[in-house]
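Take a look at this single chain in structure tokens; it is the form predicted alone.
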Amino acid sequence: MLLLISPDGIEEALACAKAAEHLDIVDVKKPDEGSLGANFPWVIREIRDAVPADKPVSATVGDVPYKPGTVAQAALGAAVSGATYIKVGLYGCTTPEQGVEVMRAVVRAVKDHRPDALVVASGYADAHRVGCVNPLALPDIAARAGADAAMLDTAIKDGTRLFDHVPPDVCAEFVRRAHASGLLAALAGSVKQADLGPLTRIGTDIVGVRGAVCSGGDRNAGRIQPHLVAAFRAEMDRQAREHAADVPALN
């Protein structure tokens, strides 16, 4: 399982950077903007010249509209900024094939622009709130957009989480359906260590994080702390480690 840590500008990036060997991909986000707020280009590109080149930059392009031509504009800037993984928030897109239009719209900007880029289908594990997709309509879209990754977070920043809305087993059904179109299966939403465990067992390949390793467990007050991403990734690392000696035990 990859970490993903969301740094919200240069400053936390510089953070991230110091606890580099314990994380996989640095995601850059506004978080005062959205679950999956956009950040200004000259952002992601301060941020990529920032960590070691060897860490790839994710970049989300907001909680976008059903507006295919926009989004795919805005997924070309951020793959054009330096970023590896372009993340797409649908909080517009009500049906799949709304979902579908504008994945595919982004797939083709991106693609033709670096072929080797990774195309994120993000939907919300708390979508009945918002009106969007559901989530376990979400590999499918990926998959028919051409996407390489299905990721879930949650829209409504206000303490609840991700297993509050999508349980354990219903997010195993998110992995497999995933898994099985071939795609990568990406779990956020106000994750803690408490939630490695599960996490771990359904075959989750990125958790994303920020609250969690913020000073005070704060998303929008606290600022990343490499120490938090070192224990974070500590917690990881044993939970893969007693579920390699389980899964032996199981067969």
Ligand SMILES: O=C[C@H](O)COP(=O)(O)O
Contents of the next structure:
Amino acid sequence: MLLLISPDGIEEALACAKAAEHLDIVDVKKPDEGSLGANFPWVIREIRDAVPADKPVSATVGDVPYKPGTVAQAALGAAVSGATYIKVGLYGCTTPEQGVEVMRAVVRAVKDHRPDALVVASGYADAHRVGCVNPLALPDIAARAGADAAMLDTAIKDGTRLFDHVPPDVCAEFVRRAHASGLLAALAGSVKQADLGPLTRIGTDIVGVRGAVCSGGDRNAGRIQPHLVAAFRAEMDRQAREHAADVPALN
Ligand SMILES: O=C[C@H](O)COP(=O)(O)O
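Right, the form predicted alone is done; let's see the coordinates for the form predicted in complex with this ligand.
Below: every chain and molecule of the assembly, starting with the one above.
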């Protein structure tokens, strides 16, 4: 399982750089503009320059409306700025067809510019609270659009977590559907160390985290701390070892 950490600017990106050995993807975000709030192109560029070259930089394009042209142009902006994972939060899409339309436009805009960039279609575990597409529809939306990964995050950051809205067995179905379509499965949403056991067991490819590695566990007032990133990774590694030891026993 890969660890994706979301700094809100250059200062936290430098904290990520200090903890680079413990993380896999640096995900540029602007949390005060929403759960998948988009940051400025110059911030993405600055962060790309600041983190080790072997760490991919991801950028969120925002909690986007159902406006394929607007979103495609924003996605290209993130790719031009140096991000090689482009994440789109399908906040304003109320049907799978709308999600496919937006994501097809994003895939074309991004891959015409950079064919090796990975496009991530993100939905929301708490979709029922904001009126967007059902979480389990995401793998099919991503696959039909030619994206590379399906993701879930939480739309409303009120302390509730991924598993409060989409329990582990439903997340397992999400991962199964993503893998059946040849996609990566990414999961996030106020994930804590205690969630890493189930996330590992269901075969999650990428776990996205911010609050759990910020001081005080606070994604808004807290700041990303290298020692918390290291501790989070240590628990991921422990769970991976435990799972590896369990698998033969189950066969
Ligand atoms: O993409 C991952 C998100 O930044 C997760 O943030 P969170 O752990 O504070 O919910």
